[in-house]
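Next up is one chain by itself, shown in structure tokens, the form predicted alone.
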Amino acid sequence: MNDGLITTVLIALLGGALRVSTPFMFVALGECLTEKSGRVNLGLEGTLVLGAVVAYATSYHSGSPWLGVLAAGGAGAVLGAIHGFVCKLPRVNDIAIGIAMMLFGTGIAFFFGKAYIQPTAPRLEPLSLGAWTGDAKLATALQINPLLIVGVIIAFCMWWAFANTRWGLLVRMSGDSAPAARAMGVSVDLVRFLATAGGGFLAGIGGAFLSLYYPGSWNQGLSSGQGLMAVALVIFARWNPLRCVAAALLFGATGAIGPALQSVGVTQGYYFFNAAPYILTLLIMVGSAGSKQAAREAPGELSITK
């Protein structure tokens, strides 16, 4: 492969990590958020699909793109408390609540978006951020979407909450440790519930995203379950929400392999370079289950760490 077609290819990688990253940052946030309260939502794939339909149809009757992301939001943040609400109850298992909320979202958006697979919805428009390289190709790997600034920024501020505020201490304390959390007058359950809550709004604007700019359309098979790959996302990233963003475009550049081998004439291992953001996923679940470091850092009260 000679150097122009390593070029392409980095472009390529460049564009995939700005562009499929996105709806992997929102839902990895909502999860990291989730978890830093004590709690595991698996049924933030649910969220995404529902959060995407739930976007796109409010756009197409609408007519405004960003009515359709805070609906999706909004849509997301019902799932959330629903999920939220139930786990409260005694002696409810979140992963398996998780899982049903999961179906419960699928379910809900197939059935009412079968309306919208045809017609077309605005979109939200891109930003181009290299129009000035000259460089037709890389202006292209440079138009991003105003989500993907809109997620870092709040991947700013949870990362800022968490170490300098009075919530974000309490969402910590409930995480590490109920009982001191109680001993201080905390309300654990009402932690979680605004974190599982506030966590599922940010999974639906990673729907919206999928629906209303990148592939930019409603069909049932859009997520190809980046909600369940999100929940190891946030293991790989440490319960840290900055390197959740980081982690977010790896996955995304993971993504964009297959296409950016096609696109030079790289036929070979289609497929399998296709499966490389599902394998990653092994991998970093492998290697996490065996991680200390892992351990330390995760938040004591999840129920996948006892």
Contents of the next structure:
Amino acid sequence: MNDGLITTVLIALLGGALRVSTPFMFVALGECLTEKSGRVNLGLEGTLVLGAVVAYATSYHSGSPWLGVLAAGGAGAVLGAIHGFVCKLPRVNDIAIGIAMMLFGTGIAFFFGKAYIQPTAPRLEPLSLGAWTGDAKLATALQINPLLIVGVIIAFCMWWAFANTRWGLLVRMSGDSAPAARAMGVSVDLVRFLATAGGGFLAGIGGAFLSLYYPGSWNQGLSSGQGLMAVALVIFARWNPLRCVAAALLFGATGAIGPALQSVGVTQGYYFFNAAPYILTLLIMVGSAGSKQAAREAPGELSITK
Amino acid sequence: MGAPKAMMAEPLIEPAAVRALGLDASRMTKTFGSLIALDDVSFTVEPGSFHALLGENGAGKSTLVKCIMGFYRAESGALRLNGEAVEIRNPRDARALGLGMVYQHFTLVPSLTGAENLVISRADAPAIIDWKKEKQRLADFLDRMPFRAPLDVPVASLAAGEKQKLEILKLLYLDQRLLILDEPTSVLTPNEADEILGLLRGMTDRKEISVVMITHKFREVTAFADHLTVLRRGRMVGGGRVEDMSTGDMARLMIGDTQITTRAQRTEQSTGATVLELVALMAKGEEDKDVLNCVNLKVRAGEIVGVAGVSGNGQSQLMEVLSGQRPLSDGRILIRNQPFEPTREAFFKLKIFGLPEEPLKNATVPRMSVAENMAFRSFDKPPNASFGWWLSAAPMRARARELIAAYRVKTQSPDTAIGDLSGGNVQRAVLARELSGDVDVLIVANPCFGLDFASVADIRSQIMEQRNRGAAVLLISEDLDEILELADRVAVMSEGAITYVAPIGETDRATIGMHMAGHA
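Output block for the form predicted together with its partner chain, input the form predicted alone:
Following is the full complex, with the preceding chain placed first.
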């Protein structure tokens, strides 16, 4: 009996990890790219929310959810580009601009999103990878969103590119030693501009997942700070795209603790368990503050590590 | 003037018997606002020569090479490479023409490996890097070089000498055939410096490269350079073949007619009792590494103990420990056999004063006024304060005026922000604060770094004066000449420990150098 309960909970956690980790993953990968280039973009929460509404609206009007995903990425890239552009002006602090961009992003998302709370847009279809198990619960848990797979592929590409491509090395160089990059004739501002825009593109796609897959509708409380948590997650993942994926899955799983326990009848502390990802974020921040390993792997040009 | 005729037609890339580039910069002028940084300077480097560029800080050496490298554009003047007129608009142009520069500060990216640094520095770095092929090419390249450096570990983990070698290897890898080195040996042990400069000299003798070296070390000029040019206040004041000049001539050219205040003479005196004693000091740095590894040292009254060592062997950390900026993990500091905690109270009671390195950062608040900064030791004591907390500005300002006059601090008024003063004047202002009272213990670190001759002589004589008055002086310096000039005893610091102590009369540069390198 007990075993059955544990299995149920574990399956629910697995399902949760696979279901809700995708936006964490995309935002974290985007932030990872931006931070590797030496800049922090705290505005990705706003990017996530704007991406969600743009994806929903595009999907509603065009009938194609994938077009919505691309549009969300485009909107994110624009927000990232604004951040990247403003930050290269003299004496501009990227943290302050990030917070401003976060408020700006959520603001315009709410403004344009009013009209899309009611209508229903076509959503992304899941891939059923669990049919072979013959277990209904497991099959449900293994219903995987195609964006998750795309995210994992992007993570591997980024990991490979940071070590094996000219662009990857230029990004790392700009993030670790801007004077060295400049002495080499590299335009650090351009690299960071592009990295921030690229990071915004990924975060926007994360937003598309929220409105087009899970929870799968547009409302103002959609993100509830996931974009901010993803920034913390990058520190936890120590600026490694593969570890970003693992960390995103871990966050997804903790987010599913509450519903998983509820599904087996543990209703006490439901809201407490729902707060698990936030508590985890706090613990990670405290834990990594003293971590010398994390300090060593941090890009040297980040304003938070300087 | 001008390169030999045979060189003129040589294409830039094709390997030839003489690959070194000749440079001819004529009548270069560059102004920054009202300051004339370069005034009609002409400068010729023959192919395959090792050319020293001498001058004090602010003489225009850096401006000259930055104009050549395309960081600045000179208002007038012309550049010729191997006799052909060239225009260099930015550093990229300079690189394409075969001019490379090694900066005082390393330009390698710390988190990238040596191999990654080299490959990405190439203008034609491939979009997708085939590491197998590149590693092979790098190995072939290293086989042709007179020296090597590790390529497979992140640059951050290399020693200073290895980094410097890698910087030079990078330029050679990029096929730069005129290398400009900006004080290349400041972070190296004497042995490392001799090795690297000797190898470069060998390459110039084989006419593979030409070298321009900015320096103020006469020893390196006479040992390695064949030509020199001396700049003073933006003008070219002399030059020629090194063998035709004595170091006295060079010094005269560099300093000009500036009056040097007479040095405080070392009075012969018997040293007193031990005042400052460091017992097994241990301290940790980043990643829990021991940056101080059991430092033992005694300083007696009326003597200067000079701590020599290559930059980064724990000297900064020792200074930080002594001034209370870094906690000790073990060991103790004794003043007259009493345990000492670096608190403001104890500094005041035991009359301990100090001049840390980079005083603008470590001993002042840049945006506060000169008067306020000068009152840091005394602002809460009468007459500056009543009841210990009610401060009055007038006595502080009056005292600052006295000190400014006595220590010849050049400032517009006592109310000027100290950050607006020049380096030498910040140094003097802090010294004025620290030396104005009764000093029992004086701890100074790199007191003359980056200063002109007049300030250097001035500050050294102040330190000597304190010694003559009976203070115990600990002088931590990366400038061996300074230690040889001032110290009564020399201690060498290597890898966080004092590895050698000797009276100044019983040791010499070579022995100290050996210990600095840790080979003894």
